[in-house]
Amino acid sequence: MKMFIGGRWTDKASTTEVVNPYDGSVVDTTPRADLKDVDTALATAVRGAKAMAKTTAYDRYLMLRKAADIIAGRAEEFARVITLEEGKVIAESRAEAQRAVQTMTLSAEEAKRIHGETVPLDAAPGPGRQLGFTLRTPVGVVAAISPFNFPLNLVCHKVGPALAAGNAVIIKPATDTPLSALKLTEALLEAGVPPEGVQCVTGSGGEIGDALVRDPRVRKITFTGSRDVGEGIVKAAGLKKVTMELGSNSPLIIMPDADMDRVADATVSSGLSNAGQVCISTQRVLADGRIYGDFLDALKPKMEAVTTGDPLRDAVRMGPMVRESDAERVSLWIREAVEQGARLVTGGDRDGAMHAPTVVAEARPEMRVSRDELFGPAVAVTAFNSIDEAIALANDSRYGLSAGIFTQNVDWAMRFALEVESGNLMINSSPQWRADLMPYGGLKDSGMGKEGPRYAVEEMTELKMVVFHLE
């Protein structure tokens, strides 16, 4: 496929081979920008920002609205690209393909809802007589780098709202993932956006991703990705708006009132799925010392019942990681793990890419398995023996972005909501729950900002103070 920059879809002699995870399969190629693209890429949003302010909300509702029902309309085409070049089961494909049906919408919603307020001046101290309101405006142009994991629904969260904003893009897909990112650059164009207003720039990210974050023509970055990365982007920024949505090592608690059938299903799907290669998966598991090995016994057989093989078929529940490299960093920890003192329960396999459902048991806060984020299929499974133990552990880690706690207990319930350092907080749920209109971000090491349409729309537009003196 090609690029989509300076209002055209552009080729290069330079190309990057897209792979099937699965097979080692060339998908297709993608054009390797470089430097000089960077800059036509940037002249062409600065010239686009200024076409997108001046459409109105309603037309910008129009566009979204139309893009989300080329989306729908193109769903299982959507859902192959995306099991083809990242790896994930087609079922979940699927299932993110309508979720970006769902982005496109609520960002479709939310450009009809951009407004300032009214500010009382009167109740501030002092003589005369004001009459003050706020403005929002869009920032200008926005900066969209995103992870190969998600590579259509992540790129909705932040091009939808970025457009709907009045902005201008320019999409830095993930060099693994690019082509959802150029087939929903398509759909926008079809559906009516300003050719200038979106941009699709392929290539290595250590190539332009610098350039491209460096520049005082972008007013905005939003990035998902890892917090090393993440780190680099916001320290090379200078004074722009970021939102940073980067890792996590997800803790699940389990008191011992949980019914350990449900939260041994929760386990699984939340570990497991896209090969657990999600921001939220479920990671560190922390359960009650009385109910620690039951809850294992749980587990055991359903994370073994769990199919692998190829992704595009039906019955497989999980498929491959990315890159083979990944699965041989999930195999090296694990087998530190062992070495440093934890039992592996089932798993620790590996085939290529393709990483064995996995669990390991007695593990420590200071294995690599519990302290990094691990991004693969196995969980960690830790003892605790109070509620208060089990605070301290979801709490000792550098990440907060999602966490979770299974109980009926409603006092036990309210100390994990107001307590754990976690951007989202799931009772009765795995971490890996998200609605793609709630808010969403983390604190700590997790990253800065929100997405979810409304509140990312906030985060792409100025706001502006007026006040008229009167006599």
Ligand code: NAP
Given for the second form:
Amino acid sequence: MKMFIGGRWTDKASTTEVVNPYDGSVVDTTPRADLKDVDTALATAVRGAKAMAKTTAYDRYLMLRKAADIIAGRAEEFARVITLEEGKVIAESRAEAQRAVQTMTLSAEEAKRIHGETVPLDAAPGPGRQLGFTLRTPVGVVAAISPFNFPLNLVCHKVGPALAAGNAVIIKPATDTPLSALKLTEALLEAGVPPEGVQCVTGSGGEIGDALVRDPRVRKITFTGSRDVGEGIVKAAGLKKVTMELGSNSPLIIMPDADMDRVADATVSSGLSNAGQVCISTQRVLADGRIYGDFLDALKPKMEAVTTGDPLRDAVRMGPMVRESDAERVSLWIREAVEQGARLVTGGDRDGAMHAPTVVAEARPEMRVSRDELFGPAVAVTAFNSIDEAIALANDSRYGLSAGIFTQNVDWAMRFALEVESGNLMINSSPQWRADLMPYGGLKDSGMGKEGPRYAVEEMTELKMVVFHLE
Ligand code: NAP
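Alternate state requested, the form predicted together with this ligand (shown: the form predicted on its own):
What follows is the entire complex, opening with the chain shown before.
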């Protein structure tokens, strides 16, 4: 596919192959943008921001609603592209396409709800009479940099609110998975978004990212991706608004009153969906010592029953990882944990990019499988003796994106909610749960700022204070 910059679909002599992670076949190629292309996109976006700022809230509502309808009409096509470029099983890709419809619909609705408020300035002592109110105005140009793992819906989470707020947006999708973002750009243009209001630049983040994020024409960066890349962007961005949706090693706490069957099912689905490549995948399972053995007994056969293979086949429950090098990393960390005293309950092996569903027990917090972001189809299980220890273990992480607890005890659930350092707290669910309308974002090294259209619109607008000084 071509990229869309400067108001037209553009090709380049230099291209990058988009490879199917399952069989290594080339799905398509995309242009490899250079610094000149970034400059073109930025100059165009400045004009686009002016055009978008002139649209009414209702215009933007209509554009985004129509985009949602177009995605809905092509949901199967989008799902196939997601699976082909990313490797997730087709059922999960279909779910992602449906979520994208929702994200765009919610964004359309938010376009109609952007408003300020009156401020009671006479509530403070002072001379004179003033009447004050706030206004929300677009920031101008938004740079939206997205990761490989949800190549459609996470792009919608950036583009939908950016356009709803009346901004121009430049999308920089992940090099591994640019096709869904390009097809989304097609849908947005068809829906009536001005050609200068949305652009999609394909190319290596390492080569063109810095020029995009440093440029003063960009007023807002919304980034989803890894911690280290995010930190580099924050440093390079200078005085701009930034939203950082970064990584995690999410904990799931199992208290002794939990239903083992239900918890084991939740661990399988939240540990293995998208081959464990979800920012809120369950990675660290913390199980009360009294039910630790029962939990592993319930988990092992369920993990072993998961069918792996071609993600386009409906019967397959887990596909490959996005790259072979990622599967290699997961294997290495598991081997390392076992050498350091952990026990391999099941899995551990891999074939190319396909990594087997894996459980490592007796994991300790200092092991990489627990300490860092594994981002693969494996869970590391650790025993605890009290709720205090469970909370301390959950918080023993640089990350804080999502956490889950299974218990029927209200006091334990409340302590978990109050004391676990995490942006999202799930009671009687795994950490891997998100509704697209909720405020979503991490604490600590998991980032800053919130997504969810209503909250993202706030971050993509400026709040101005207007004061009338009355006679
Ligand atoms: P990544 O390697 O950090 O890449 C993310 C994006 O940043 C890609 O578009 C990448 O482009 C671009 N990029 C790379 N270097 C850049 C630079 N110097 N300047 C500007 N942009 C640059 O992450 P990933 O491997 O695609 O995604 C996995 C990570 O995303 C995990 O850590 C996961 O937890 C996190 N994630 C977080 C959330 C959340 O909501 N918190 C959701 C999903 C994923 P290239 O592809 O061209 O390198």
